[in-house]
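The chain that follows stands alone, in the form predicted on its own, written as structure tokens.
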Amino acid sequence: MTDASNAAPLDNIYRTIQSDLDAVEISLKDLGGSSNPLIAEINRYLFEKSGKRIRPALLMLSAKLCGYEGRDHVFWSTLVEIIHTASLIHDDIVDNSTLRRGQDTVHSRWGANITVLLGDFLYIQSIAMALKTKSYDLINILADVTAQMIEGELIEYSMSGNPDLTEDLYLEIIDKKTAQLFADSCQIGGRLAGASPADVGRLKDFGLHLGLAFQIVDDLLDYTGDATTLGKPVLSDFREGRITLPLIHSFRQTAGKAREDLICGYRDRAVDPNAAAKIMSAVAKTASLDYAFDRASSYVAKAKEILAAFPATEHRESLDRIADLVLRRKK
């Protein structure tokens, strides 16, 4: 569940598609009733807990400010934050961390084994449902941001305790692990309203923007977030060999002996106790936290700016009130 700080903001621009989102969740916990007492067992484990549900509103609203009025979007919505599960399962199993939403990770619980095939049984589920609907678009947008979203953690693995690693190489990490999916989560909201192919790309463009500034903004949080907030340690991403937008910009902006003190002090983290301390400091002395936080907000701003090309609407203000609340989100 989301926290004090969360929930009043989102239960208030989630005001007009609330009994919609409480339909997706009955879906979700349906799924803990697999006739496989494991599988059974872990989906619960997985769906007790609500998170944000960010990717589902988003189809749902981008819908609905296209005029639909069916029941359609609930299902798609259920299986656009099935993938997104899948895709956590298995980040928590690369980067081996321990906690997700203040609660234990399934790997941590059940090994390492077990949940890298249930991540793929939710992968292929949702692409198996879908294909029950026989609408061959919507199904080719979830099987192509589901092959972008491993290719996007294939890329980020290859790249785990690289200093080398380039802005826009972490761009396109970023893009497709978490922002094309915001963004398909628009574009099917908008097809199933029928909405026009430029209104539809204007979707599209505005969840992608918006899911740059989200995945950036969590990559701070890794520096600045409150552990219990957050629901994992701070640094954590730090001390799991990811390297993120304010270490970028840190490693950029040091010269000489000063860079390579700064990256001899990343290679140790595992084994010196000060490492968090001297990054920290430098990416302080670099205003790198800044740096990043311009980025997202940047982001914000042209999704914004995309989104006033809809008629002014109440679901037109709850996605932008969404945009203005992933700039100051606390988890």
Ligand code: FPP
Contents of the next structure:
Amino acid sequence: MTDASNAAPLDNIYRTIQSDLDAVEISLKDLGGSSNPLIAEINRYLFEKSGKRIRPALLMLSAKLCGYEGRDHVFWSTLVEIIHTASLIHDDIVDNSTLRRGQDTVHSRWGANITVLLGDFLYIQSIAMALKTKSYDLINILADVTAQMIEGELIEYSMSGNPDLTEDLYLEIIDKKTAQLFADSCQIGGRLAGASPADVGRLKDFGLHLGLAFQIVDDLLDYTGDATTLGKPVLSDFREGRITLPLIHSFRQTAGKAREDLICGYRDRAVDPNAAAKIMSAVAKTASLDYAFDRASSYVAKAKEILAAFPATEHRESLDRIADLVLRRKK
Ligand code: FPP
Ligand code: MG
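So that was the form predicted on its own. Now I'd like the form predicted in complex with the named molecule, please.
So here's everything in the complex, that chain up top.
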């Protein structure tokens, strides 16, 4: 089941795959039955509250769009969600985040040492489960995408606090840390269905564009969102020094002395109590939130255009509606 505040739009879109998503939920909750009591306890904490399950949904709908009638999509969707969860608990350590989905992050509760190990355990467990299938092409995709996610996260961290971050490099970061897993979730769905290379390529491209839009909106919500709805504090990217599209655009649109002041203001964010307000006003002055939203909208438009090459089925309709929801989402 999805959380209540997401339930109305998502439950409706997920209608045709709800029983399969429920099966994923059961497999995830089974991880809470680990024989190690600490692993069991943390897994129960992690999987008791469900997220949007967007990656499993993309995998399932992509498979069904290509005529898949088997059951393996539940297993591969579970793996994709485990990898995503492992990445988030690592990301929360890197980002010093204390809240996710409205609850304490794992490292705030159990400490970073245990959490890193638990994240590693979850990840390697998903690969060990995948290896049992001997589907080496799919396992390869999972290993490659994880390497890309780590690389994206590394580039992002190394560029923290650096106002020279360009839009191109930002796009490379979000491509690697977020969009590739969207692309590969769709790709795995297509491959499970035995789709043609052209259709698998289209699905991957659809997921890629959707993933780019998803992360741009995620970064926008850090400026515009409501902390209670989001289940995490706003302006946390800014406080941690992560420079995302609105700020990149604002820096780029500001010249001379105003740019120097803006960069100084940004650098003083830890000591100046008015830093957040100043940055918000700079971002408003340069219409940078609108710019970022327009960029996300273009990626969604492209994703929908790619999807339109598939036959008009209820599964295509669901994917199309997920694309719309990525732009409208509040959490
Ligand atoms: C969230 O970004 C983070 C990601 C999309 C990817 C993180 C990837 C890693 C930490 C690599 C390690 C992966 C594994 C499986 C070992 P964000 O901080 O912008 O989003 P947030 O606001 O939700 O935290
Ligand atoms: Mg984060």
